[in-house]
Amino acid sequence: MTRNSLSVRQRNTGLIATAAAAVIFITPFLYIFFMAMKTKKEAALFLFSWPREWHFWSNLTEVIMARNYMLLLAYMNSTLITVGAVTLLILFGAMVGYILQRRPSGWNRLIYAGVLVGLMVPPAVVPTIWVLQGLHLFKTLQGMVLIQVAYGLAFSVLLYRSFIATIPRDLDEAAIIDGAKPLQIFVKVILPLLRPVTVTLIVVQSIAIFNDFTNPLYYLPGKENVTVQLTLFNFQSQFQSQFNLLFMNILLVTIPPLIVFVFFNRQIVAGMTAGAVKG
């Protein structure tokens, strides 16, 4: 086979798998538009078609205003947990993943087991409810952001954990040597080489915290804490449904997360090959 029979190929199968991907990617995004600018009665075909009327603005609006204007409620409140989430995430998983690379010890080893542990058991709603009244957590933001926290606290962990493995030990010694301590290692030191998987740790872990839709449900009760998966019940019961407002509720929800993975994407892949890279 010659060379320029290869690069066509290779660039056919390209245009293949770039074809195949924008079917199955954009494709339900499109179904989800058109659904949302439709009227209540076109909508309730599911037919995958272009709107007759377009009903963007008056969707929109009745969407935001609905129930008191929960969805904008829900936006801080999700933005709460995720900001605070993902806080204690990056700062708990750095320093535990930092522990368990540079200092194994017989401790450490049991440590990592939990973690690996806390990574593939799944988790139990009721003891966490029991735990979580019997600390006054139950139905507070704050006793939300811990759930999440500790739910994601394994795969940072072990993402940080794999990432410091690439950095060189000289560096810490280096620092030794200056007379640094060893939180003055990890925070002037290690922390600043961190980025990378940082921002990857931020985007991805944000995007799974957002988008919860489980977790809420069972440990965040009430309408004053009420977060953008939940307002989807706002728009469908068991006797009525509208389903032209329920695909612009999914479109308000699906939106930021969207916006944060097309502007991070490079950051994305930059995070998970600087370690190959380095290694």
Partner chain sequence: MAGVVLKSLKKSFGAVEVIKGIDLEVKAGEFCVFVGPSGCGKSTLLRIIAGLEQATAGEIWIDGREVTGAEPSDRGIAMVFQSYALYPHLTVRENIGFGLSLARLPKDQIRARVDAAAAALQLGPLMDRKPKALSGGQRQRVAIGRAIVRDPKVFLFDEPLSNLDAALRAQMRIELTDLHRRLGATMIYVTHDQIEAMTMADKIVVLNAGRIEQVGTPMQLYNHPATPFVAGFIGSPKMNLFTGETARALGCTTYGIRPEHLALSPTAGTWQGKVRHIEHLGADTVIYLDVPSLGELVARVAGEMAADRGDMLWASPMPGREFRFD
Contents of the next structure:
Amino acid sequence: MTRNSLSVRQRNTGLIATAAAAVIFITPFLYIFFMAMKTKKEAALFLFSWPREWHFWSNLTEVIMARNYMLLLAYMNSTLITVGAVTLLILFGAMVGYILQRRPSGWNRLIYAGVLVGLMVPPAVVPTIWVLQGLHLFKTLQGMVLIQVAYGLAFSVLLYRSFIATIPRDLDEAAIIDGAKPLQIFVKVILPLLRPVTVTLIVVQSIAIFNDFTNPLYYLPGKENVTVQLTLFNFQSQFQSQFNLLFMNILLVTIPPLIVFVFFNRQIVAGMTAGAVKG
Amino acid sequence: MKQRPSPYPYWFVLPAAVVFVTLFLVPTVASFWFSMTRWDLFTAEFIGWDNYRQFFKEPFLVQGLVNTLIYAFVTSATKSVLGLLLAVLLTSGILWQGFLRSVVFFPVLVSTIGVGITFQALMHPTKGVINLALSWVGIDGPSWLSDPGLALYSVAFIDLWKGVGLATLIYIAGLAAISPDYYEAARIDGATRIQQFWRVTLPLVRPATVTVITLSLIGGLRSFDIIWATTRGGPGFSSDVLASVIYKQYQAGFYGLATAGNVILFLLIAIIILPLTWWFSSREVDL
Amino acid sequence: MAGVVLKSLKKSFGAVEVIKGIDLEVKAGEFCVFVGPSGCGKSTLLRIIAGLEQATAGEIWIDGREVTGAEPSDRGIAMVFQSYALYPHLTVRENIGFGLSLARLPKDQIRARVDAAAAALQLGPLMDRKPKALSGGQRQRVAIGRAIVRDPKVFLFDEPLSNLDAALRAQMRIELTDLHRRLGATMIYVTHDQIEAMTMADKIVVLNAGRIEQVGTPMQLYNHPATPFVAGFIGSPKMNLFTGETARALGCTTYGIRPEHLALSPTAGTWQGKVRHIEHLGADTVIYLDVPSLGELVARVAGEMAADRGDMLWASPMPGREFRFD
Ligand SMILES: Nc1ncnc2c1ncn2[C@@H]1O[C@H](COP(=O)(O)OP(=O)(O)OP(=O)(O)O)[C@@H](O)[C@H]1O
Ligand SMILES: [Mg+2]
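Show the form predicted together with its partner chain, please, because up to now only the form predicted on its own has appeared in this conversation.
Following is the full complex, with the preceding chain placed first.
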């Protein structure tokens, strides 16, 4: 059995599996796509059917202009939050993962415990709102960014820590002898070597934060602060009779992950399966 | 002798620690106190265990608790079993394997709200595509999301649809780490394909199983957005879980009660996950 | 003026004392080799001199200045690692110039010094490659180049040749000796390969379990080992060493005789034994004898030796070559 010559059985299983997967996993996406193209009247029928008339542009502009261009504002907010949070997550995650991996013990037990807590414990939402209010960060984009950093940190730290374990300590020591200060070792020697895992983290965390619904729901209420997922949720009740527009909106939030997936498939897989093999 | 400073100074941790401690640890610790108060975010009045008592007395709150367990168990079990089967299928060298992997995985990356709304339409009792398809084969499809006895399981199904790709992906990585030598040795010993699965694949893919079960259990216990996007805990309270109860209490202004729910969720996860992790690691096979 | 002086140096990792009090003087311009069995603390000692580890007690002086608490980069040392530790993301040129650019030297000065170091090591055509695109020997040279360019008073090497194959190792031994002669700098070199120790060293320091066993020139150690440990450590094959009853019968607590200092004869001698194994190395022959009164006895004779397994042979120690330790 080699890779390029498939047995009859393999081909048949493949065909059946492909057919099943197509029905189960692709139909909903086709459905979204078709619905997004239909007229208001046709969409209300909920049928899985080829659109009789294609209303791509009109539906698109209508969704975008709805509620005074709320979707554009939402995209801008979501982008700002994602970019801000991911930048900090990369920087903080790499710094903590580095210390966690390089320092022998002491405080590191505590840091490691914090990481595990961050991975498992569900955030206490109302007390968090209370803290955010005290810091005047409630209902602000900055607050949302910091929340995403706090919640995403554990994963980033773990990923960086296991990657940094593969960088020999001799490199740090060579740099020390060359006269590098701690920050220079990190910035000039370690950081450039973290590229692969950083790309993975950027992709995985961006998708997670962009898709996040729960946290903006709690910490970022209010019209000026809408995010993409919140807008979609709110349109659900507003577009009760305009399913074509609702699905156009779904289409619009599905396309960014699709593009990222096409270009960064490998990195996403690496990030999502990190730790799967070694516990 | 004077200690020279380490080349790995702890201040590197400081910015991250400040954010994590203020926005994660402080609220978590504070939640134990606030869960024992009647609280409006400004003044908190200590009322002891009242919130907890209420949580275990009010039928709809109890139902939320039970539903959480059912939901976490059902999604975790189905994801691990189906994930493994799909992974075996998608590593067996079938036609269009790479494409199929992508297709199965892609829903993981899609907005939960979008998926929820789409399935609301697909599961519509009269006009939905699913029941339409069932009626072709003579089955009168149920009201997936509005039947109180079914809603929770329908949501679990949507969760499975969206999440099984991650389980599959983790299992694929786990399977890839198994050396083909084991299969050849088993074949030489005369093991059938089924025997190979039970005797070789299943024990050796254990680390992936541990990851999948742990991740999907934690995810299932904390699950909120998919439920909120499809049923909002309804009809009635039939598909409410802890996370949606917490949100509802929060919306209603019962901050102390919501926080008590949070503490219960936290304890529930700890009670389930910690022994599980311990059990998994105590049975670790060293290869 | 001394190169490196160590005064009652001690180092513990937690409760374990790894370096147990070392006093040593390495003269300026000397090529000093630390040898000893694995785990005896060679690397630790070298890293303490470099400043990568901090001594628990004692003092380190380099070029007449106490550097015990100084930063590694302020000690006037350079180090070549066993793994070479080249920065994978930098080119050869950037690797060699890294320390200079950290010190914010002007660009043209960096360039000149890097080029000079590269010329000394024939690295010219490799300057714009990344370490991944170099062979083991070339990486080794870049690592040395990175050390040279800092113009240090003391070079520290930790088993720099152990990742190379035998032929390249022989060549690099010569190149390093050459380099030492040209630069005239103090070099401290850790190895567990006694050929490297014997061929390169002006002075060998034999370490055992965190202590200095003996210090001397290669020939001093060979001819006058102070302890059975040193006797057994220097020379190949290992010196025959006997203790207990056997040694007491020969009038000491430990009796030693080098394989090359045994004369063999089919007819007469001190000890008779049966040949158990023979290794024909071409230039000489190593013979393993089973001697009833001693146990195993190894002998080395020049040239070929016509003997077979099971033959009976007589072995006699050459006069004045026996060692008796008490
Ligand atoms: N960071 C450390 N923490 C604890 N123990 C250490 C540490 N570094 C070295 N040791 C211990 O100190 C002892 C000496 O180690 P060292 O690396 O100096 O030996 P070595 O002579 O260089 O051996 P080799 O020839 O194998 O390189 C060893 O027993 C080692 O286990
Ligand atoms: Mg060593």
